[in-house]
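Below, in structure tokens: the form predicted on its own, a single chain.
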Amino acid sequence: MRWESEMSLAEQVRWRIGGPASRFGRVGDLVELRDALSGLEGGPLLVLGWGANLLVADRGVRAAVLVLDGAFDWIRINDSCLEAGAGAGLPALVGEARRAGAEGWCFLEAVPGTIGGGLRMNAGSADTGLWDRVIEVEAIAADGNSHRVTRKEVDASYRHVDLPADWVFTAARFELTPGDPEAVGAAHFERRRRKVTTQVYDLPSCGSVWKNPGPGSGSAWELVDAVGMRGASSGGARVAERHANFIANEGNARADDVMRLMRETRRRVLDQFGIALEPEIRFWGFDQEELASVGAAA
């Protein structure tokens, strides 16, 4: 492999927003991901996939930013589980247990992003995780190793998973549940239309941009709403009409106008309802301050 300079991440992330990488580099199988673990020596390290959840700060990042290509994207699917590469996209995943009538994937439909980038953000419904169906995980730390570990091994929460933040994910075992084929199947048309329907496809965006707050506290979109952001605008960014939740660009926006529209949203909530929401989405790029003031930690 080779790294690129500067290199726009906006063209690589599904906002379509952020600067550049100081490095970066596709590798496409094993051996070029360990050499380019070792010639970094240590150095900082991000893994990118495909952006779904991610907000790259307007100044880029200054660090190297890899993307899992060519080995690292298949899947294979037999009598007892699902395999997959962490390069492969999670759509693939779900299309597969889908036609194999297995139970228990409709959660992930219409939820885009690859393996890997689910693996470390537990991709989901606030009920189900990527990780609930995991049976075995493989990964390479930054100093070369090679690690397995099992979904008891592992704590696995809402949007996390308490394994190093070094590991780059390379490979992943999962459940596969026999079912009824055309219940199955059912399942998945409704859960995909229900998204589609509701939620922000027609212009790129990141999804639900914070999470549920406690029990009793209603759903994030509604405090958003409630407040009277629904539709609210900063520069390109708008919170979208279709799903308050979901803060879509129009058109050349810049991270500034999202995290400005975050901030003013995390205000009003928190004034009006002593609700302090905290982001679904990552950040790359931003300093302490700027990600303490939408509620994200460093």
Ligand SMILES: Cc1cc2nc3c(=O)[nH]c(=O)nc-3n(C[C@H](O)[C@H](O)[C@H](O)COP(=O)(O)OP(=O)(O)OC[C@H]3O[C@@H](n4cnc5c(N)ncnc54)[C@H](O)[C@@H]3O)c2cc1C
Contents of the next structure:
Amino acid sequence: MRWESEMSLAEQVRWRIGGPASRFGRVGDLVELRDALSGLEGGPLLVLGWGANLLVADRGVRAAVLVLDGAFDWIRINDSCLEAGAGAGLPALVGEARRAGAEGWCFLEAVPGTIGGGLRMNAGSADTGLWDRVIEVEAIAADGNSHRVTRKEVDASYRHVDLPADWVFTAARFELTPGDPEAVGAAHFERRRRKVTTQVYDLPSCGSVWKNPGPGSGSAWELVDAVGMRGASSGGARVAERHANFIANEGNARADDVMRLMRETRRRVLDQFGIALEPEIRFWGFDQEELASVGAAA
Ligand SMILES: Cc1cc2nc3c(=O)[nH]c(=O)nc-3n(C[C@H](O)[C@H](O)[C@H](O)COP(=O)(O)OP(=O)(O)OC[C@H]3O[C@@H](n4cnc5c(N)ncnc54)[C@H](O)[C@@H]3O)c2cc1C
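Given the form predicted on its own above, produce the structure of the same protein in the form predicted in complex with the named molecule.
Now the complete complex, all chains and molecules, led by this one.
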């Protein structure tokens, strides 16, 4: 594996926004991953999936950014489970489950990203996340140690999993529950139809910007809408008319444009409803003050 310097991340992330990574590399298998980790010597490491949930700062990020490629992109299916490398796509995994007529996978229809990103984000719907289907996950920590965890050993909740930030997920095994293929196909079709007609798939975005606040507080999109931010723009970024929890890049949006919209939305929702919105997206390359201004923990 060869490190590249000052690699533009805008081309690697779904929002098409952001500056360069000081070091960038693609690892093709576990040997290359271990080599790359040992070469870090304690320096910061970030793992990039499809960048479908990332806002990268305009100034870029001073860290080694790794993509799991090649031998990490595999999916196997048998009678009792689905297995996948962390570099495989969530859409491919969901497609396998659907074709097998397996129940309980439609919550992930039309969610872009990799298995690794999906595990880190516990991607899914309001009430179901990828970890709900996990049997076992394999990871390597930045110190090179291997780990294997089962679902029961892990605290996973809405868009969160309580595992060390320096773990690189490498593979996972998921449940496969046989169902009625026709009903399964129909459920997947309906879920996809609903998502692509109500959310933003024709412009670069990162999906939902804000987490839904707790029960009784409404959905994040309802709050954004209620404070008049639907359709608001800053530079090339706009709060989508179609779905107020999405911010679309309409052309040459910068991370600063997105941050401005987020700050204003959060301020208004706090003032009018007393609710402190928390971002669902992840941030790379921002300082503490910038993160705090949009309610993101470091
Ligand atoms: C149109 C659209 C619709 C969306 N709908 C949904 C939805 O319905 N539900 C939902 O939950 N999300 C949704 N999202 C957000 C996104 O699809 C998910 O968060 C997805 O899991 C991101 O995966 P990724 O591979 O792109 O991760 P990235 O954005 O690349 O990374 C996200 C985080 O995961 C970490 N990561 C990536 N790979 C690994 C790895 N191998 N090991 C350890 N950490 C890793 C990264 O470091 C980062 O912290 C949507 C996004 C878009 C653009």
